[in-house]
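Take a look at this single chain, the form predicted alone, given in structure tokens.
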Amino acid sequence: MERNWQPFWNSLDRLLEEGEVIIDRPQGSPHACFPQVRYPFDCGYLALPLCESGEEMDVWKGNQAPPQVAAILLAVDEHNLALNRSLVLGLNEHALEAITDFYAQIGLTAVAIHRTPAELRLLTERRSVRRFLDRPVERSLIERVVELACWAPSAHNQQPWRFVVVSNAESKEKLAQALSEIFRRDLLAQGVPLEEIQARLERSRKRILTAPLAVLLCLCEEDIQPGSTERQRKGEHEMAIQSVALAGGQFLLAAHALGLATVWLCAPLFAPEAAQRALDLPSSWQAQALILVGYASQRPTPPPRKSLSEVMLYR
């Protein structure tokens, strides 16, 4: 049976509501045995009144709400035989990897229990990566990653999405083609300097070509219901479209639980027929997205998010 460790992550908060932060670390400032180690965020120990065993738990503090505790990080000395205990407040998990790579370069290894469970930090964890490894993507992987995005919801259960899997170099140069001769077209009539229209589109297309796979999420237009009026048949598409979208949400969530790295690029929304030429796609399918799929090579920094007072209204 699962266990419930709320009550236990609750007690940790009423710590912090009792005792005081004290942060003598503060970021940027070298460590006492290792000068050449800096502290990537503020550290400090939590003072607590009655405390009678004399031993001081660490503390790793950002400024990101809510000040409670985000997860535990136990580091292990092996030559001294001793346990460090921190807590981590306010710091996200880019942050704790930070962390532990701070305690590996003072040789401490350190692993950190999280309070948001695995499954829902799935949902903070994943990347819009572009930079990815030489390596190929299995075919038996991209078609597990397909076969769940299929699980998601959609208007009448029409299912409108379509995946065109690009893998060979032949498909991507006439893809990449054909979307950087729209794009070029744009940037002239917004009057762009040729020179940065023409590093625009190099840079678009070797993001491309350098993937290991291209993914061209559609929709078919064939699974849209017809509608009576105008009204119903412009419901009827944008249902569709969203339906194509929350496809699109679950491939990348998916691709991400299985160890890959994506990035969605809208650019085939403004260039939908020379998409469909340029793959000899049905006349049907109508390209949405292009999502670029493969292992990173390096781990974004997250971008900072709204706080829930700009984004969500109680009435």
Ligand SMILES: Cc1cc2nc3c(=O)[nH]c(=O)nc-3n(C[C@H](O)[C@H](O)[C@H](O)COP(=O)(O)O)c2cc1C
The other form holds:
Amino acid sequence: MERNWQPFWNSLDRLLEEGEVIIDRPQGSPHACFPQVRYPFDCGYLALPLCESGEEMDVWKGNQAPPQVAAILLAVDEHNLALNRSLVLGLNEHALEAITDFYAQIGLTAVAIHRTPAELRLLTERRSVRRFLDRPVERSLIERVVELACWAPSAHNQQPWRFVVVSNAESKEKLAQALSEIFRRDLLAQGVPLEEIQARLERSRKRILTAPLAVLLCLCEEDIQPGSTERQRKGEHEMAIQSVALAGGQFLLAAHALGLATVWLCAPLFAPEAAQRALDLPSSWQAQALILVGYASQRPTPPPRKSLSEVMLYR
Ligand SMILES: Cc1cc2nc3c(=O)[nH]c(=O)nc-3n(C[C@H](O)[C@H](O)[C@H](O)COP(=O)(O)O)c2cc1C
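For comparison with the form predicted alone, kindly provide the form predicted together with the ligand.
Time for the whole complex; same chain goes first.
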């Protein structure tokens, strides 16, 4: 059985409450021995009442909620035969990487002991990635991702999702072209200047063509439960869309868990017939989204999330 580490982290939080965090190496300041290396975040130490000076624990501090201990970093200093321990407060996973890089630049090897277990970190570490390496995605891997996505819940267990994996250049070109035409028409109707239209079309085309895989996520209309009233039919249709979206979300997470990067593009939602024609799909397959899949060539900074107080109510 998985050991419960919560008491450990809770007592670490209490220890923190007993002490005072003193920041003596602010963000951006140079390292004392390696002045070309700058502190990526505020750094200091935790002064505890009964602790002798010099025995304090280092602290990396950010201003993100919650200000609890998010991780412990252990950095081995082979040169000085020392083990550097630090607490990480109010910083996310992305920041942890920057700190580990900082240690690497001053010749230390660091590992992080995370408070949040890896299974849950998947939820916060997944990012929309818009640049991919020029490296193909193995067929067995994408099949595994689709298999895992298909374990999503669905209304009446109808599993109304379909996945069209577009990998060959010719099909990608046809799809990109078809989506472009509708996009151009929409932008013209919105009165966007021609030059800007050209640039936006080129960008969206290039994104599809340079992604190793483009997966068209569809809703199979035949799998929608019929309803006897208009209200019921609408509800059933919406439940089918919700089910497909859940499979899409699960697809993104499964891909991330297996080391792949993805981004969800909404373009086909505005041109379902064009996508259907371009890929010669059954007429009941209605495109909902295009998910680009590949190996990441960038690690985007996490876009901020709304606070709990904005998105949550108790009644
Ligand atoms: C329904 C939906 C439509 C989206 N459409 C697009 C899109 O057309 N182009 C794009 O670059 N990203 C698109 N995204 C990705 C979002 O921009 C992204 O999820 C959001 O900025 C949060 O970033 P994160 O996924 O890295 O957490 C879409 C996401 C969803 C769920």
